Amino acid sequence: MLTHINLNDRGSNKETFHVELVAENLEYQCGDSIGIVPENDSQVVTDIIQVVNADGNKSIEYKKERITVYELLKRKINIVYLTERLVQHYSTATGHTIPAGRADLLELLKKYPVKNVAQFEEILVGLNAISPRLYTIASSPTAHEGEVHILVVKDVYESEGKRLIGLCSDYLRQFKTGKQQTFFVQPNKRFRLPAENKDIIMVGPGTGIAAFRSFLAERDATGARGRNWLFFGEQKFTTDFLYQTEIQNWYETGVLTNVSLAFSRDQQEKIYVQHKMLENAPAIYQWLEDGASFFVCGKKEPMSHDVEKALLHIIQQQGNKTAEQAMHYLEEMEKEGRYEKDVY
C-alpha cells in the first residue's frame, strides 16, 4: 500500500478511505473493480481458538487443502453474522435451541459451547468461504500507471438493535503503509468509457464517484475531447466532497465542462443528485439529444431508482413524450450502450 486517507473532514458522520496500492504491469479499464479478500480479526480468532480450547496450530482439512485451525478462522472462513441457515446449522450439530436469526460465531460458542473440540472442527469446515468485496477502481491506467486506487467507506449498519460494522471495511479501514494485499480485477465490458469524442453525464454520489474519477483522471490524460457532465453528492460540503480539489481542477481547466452538487445536510430540505437533474432538465435531455451517454454508480437502494426516475421525467417531459415513449427512449439508450450502470 501507498496511501490510505480519510477523505472526510474532522465533524463528518462518515469515515471514507482512498487506497491506493502498487500494481506494475496491471492490465484494467475504467469502469473494471478489483476484488478484495479480507482477513477476520486477530483477535476476535484468538478467542475463538481459547474459548473452545482448540489448538490453533492444528492441521484440518478444508475444502481438499491442508490448513491450521488458526489461519482456517483468520483467512478463510466467515465467523461473522452468519446467515440464520447457518445458525440453525450449529444449532442441529450442537444439540442446543437457539433462536432464529444471525449471529457472530464467537457469540455462539460463548452462549451455546460445543461438546468438544472434534464437534467445533465439524462446524468449521461446514461454514462457508469468506466472500470477495468488490470495489469499483478509482484510478486511470493511463493517469496512474503502476498503480490501482480504490474508495471504501466505512460500512455501519444496525441488525436486531446492534450496531455492526462490514467485515471488508473495517479491514480496508485499518491498512497500514507498506501493507501487501492480494487482489483480483473483476472486467466490467458493460460499463465502459465511450469513444474519446463522445459526451457523458456522470451520476455518482458518495462513493460512485469512484468510477467517476477513473473516468475523469483518463479523459484528462488522453486528452479526449468530449464534453464531460459530474453530478456529485454528499452529506455536507464541509466534511464530505471528496476528491473536492481535483474535481475543482478538472472543471477549471475545462476537463470538466459541468459540474452539479448536491450536499443533502446543508439545507433543511435534503437535497440528491436527482433534484439536481431536475433542475438542469433542459440541458441533460440536449446532451443526449447529441448522443452522450449517461451513467450512473453508487447505491442501488434507493439512488440509482431514484435517478432513473428523474431522467425518466425528463426525458418525457422535455421531449414531449407519453410515460411508455420515455421508457422506450430510455431502452434504446441502454441498447446502444448510452445508459449504463454500476450499482451496488
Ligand SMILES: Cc1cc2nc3c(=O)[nH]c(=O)nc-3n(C[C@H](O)[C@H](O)[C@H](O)COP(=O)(O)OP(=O)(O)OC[C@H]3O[C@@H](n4cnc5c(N)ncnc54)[C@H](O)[C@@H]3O)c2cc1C
Contents of the next structure:
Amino acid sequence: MLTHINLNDRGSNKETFHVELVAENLEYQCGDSIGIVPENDSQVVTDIIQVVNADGNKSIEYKKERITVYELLKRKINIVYLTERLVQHYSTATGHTIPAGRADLLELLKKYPVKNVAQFEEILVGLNAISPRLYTIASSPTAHEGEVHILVVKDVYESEGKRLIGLCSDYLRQFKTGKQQTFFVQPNKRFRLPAENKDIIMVGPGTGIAAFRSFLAERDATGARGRNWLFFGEQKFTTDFLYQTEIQNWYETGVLTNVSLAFSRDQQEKIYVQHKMLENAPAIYQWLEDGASFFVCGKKEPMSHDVEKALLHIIQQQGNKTAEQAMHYLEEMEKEGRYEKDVY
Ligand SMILES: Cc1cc2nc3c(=O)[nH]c(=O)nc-3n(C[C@H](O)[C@H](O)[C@H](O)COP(=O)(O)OP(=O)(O)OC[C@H]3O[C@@H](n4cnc5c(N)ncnc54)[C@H](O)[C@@H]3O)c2cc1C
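Cool, the form predicted on its own is there; where's the form predicted together with the ligand?
So here's everything in the complex, that chain up top.
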C-alpha cells in the first residue's frame, strides 16, 4: 500500500479513505472493481482462543489445507454475524437451545460454551470462508500506471443499540503504508467508457465518484474528445467534497464540460443529485438525444432508484412522451449499452 488518506475533513459525519496500492503489470479497465478479503480483528481472535482455552498455534485442517487455529480465525473464516443456519448448527453441535437469529462466534462461545477444544475445532471447520468485498476502481490504467486506487467509506451501522463498523471497511481504514494486500480484479464488462468521441453523463454521489475519477483520469490522459458531465453529491461542501482539487482541475482544463454538485446538508431542504438532474432537464435530454451514455455509480438504495425516476421524468417531460414511451426510450438506451449502473 502506497497511500491511505481520509478525504473527509474534520467535522464530517463520514470517513472515506482513498487507498492506493502498487500493482505492477495489473490488467484492468475503467469500470472494474477489485475484491479484497478482510482479516478478522486480532483482539476478537485472541478473545475467542482464550474463551475456549485453545492453542492458537495448533495446526488443523481446513478445506484440505493445514493451518494454525490462530491463522484460520484471523484470515480464513467468517466469525462475525453468522447466518441463522450456522447458529442453528452451533446449537445442534453443542446441545444448547439458542434463539433463532444471527450472532457473532465470540458471543456464542461466551453464552453457550463448547464442551471441549475438539468440539470447538469441529465448529470452526464448519464455518464459511470470509467473503470478499468489492471496491470500484478509482484509478485509470493509463493515468496511474502500476497502481490501483479505491475509495472506501467507513460502514457504520447500529445493532442492538451498539454502534458497529463493517468488517472490511474497518480493516481497510486501519491500513498502514507498506502493508501487502492480496486482491483480485472483478471485471464489469457492461460498465465501460464508450468510444472516445461520445459524450457521457456520470452520476456518482459518495463513493460512486470512484468509477468516474477513473473515467475522467482515463479520458484526460488519452485526450478523448467526448464531452463529460459529472453529478456529484455528498453531505457538506466544506468537509465532504471528495476529490475536490482534481474535479476543479478537470473543470478548469475542460475535461469536464459540466459539473453539477448537490450538498444535501448545506441548506434547510435536502438537495440530492436527482434534484440537480431535474434542474438541468433540457440539457440532459439534449445530451441523450445527441447519443450520450448515462452512468450511475454508488448506493443502490435509495440513490440509484431516485436517479432512474428523475431520468424517466426528464425523458417523458422533455421528449413529450408518455410514461410507457419514456420507459421504452430508457430500455433502448440500456440495450445499446448507453444506460449502465454500478450500484451496491
Ligand atoms: C460492485 C460493487 C462495488 C462496490 N464499490 C464500493 C466502493 O467503491 N466503495 C465502498 O466503500 N464500497 C463499495 N462497495 C461495498 C463494499 O463491497 C462493502 O459491501 C462495504 O465496504 C461494506 O463492507 P464491510 O465489510 O465494511 O461491512 P460488513 O461487515 O459486510 O457489513 C455490511 C452490512 O451488514 C450488516 N451487518 C454486518 N454485521 C452486522 C451485525 N453484527 N449486526 C447487524 N448488522 C450487521 C450491516 O447492515 C452492515 O452495514 C461495493 C460493492 C459492490 C457489490
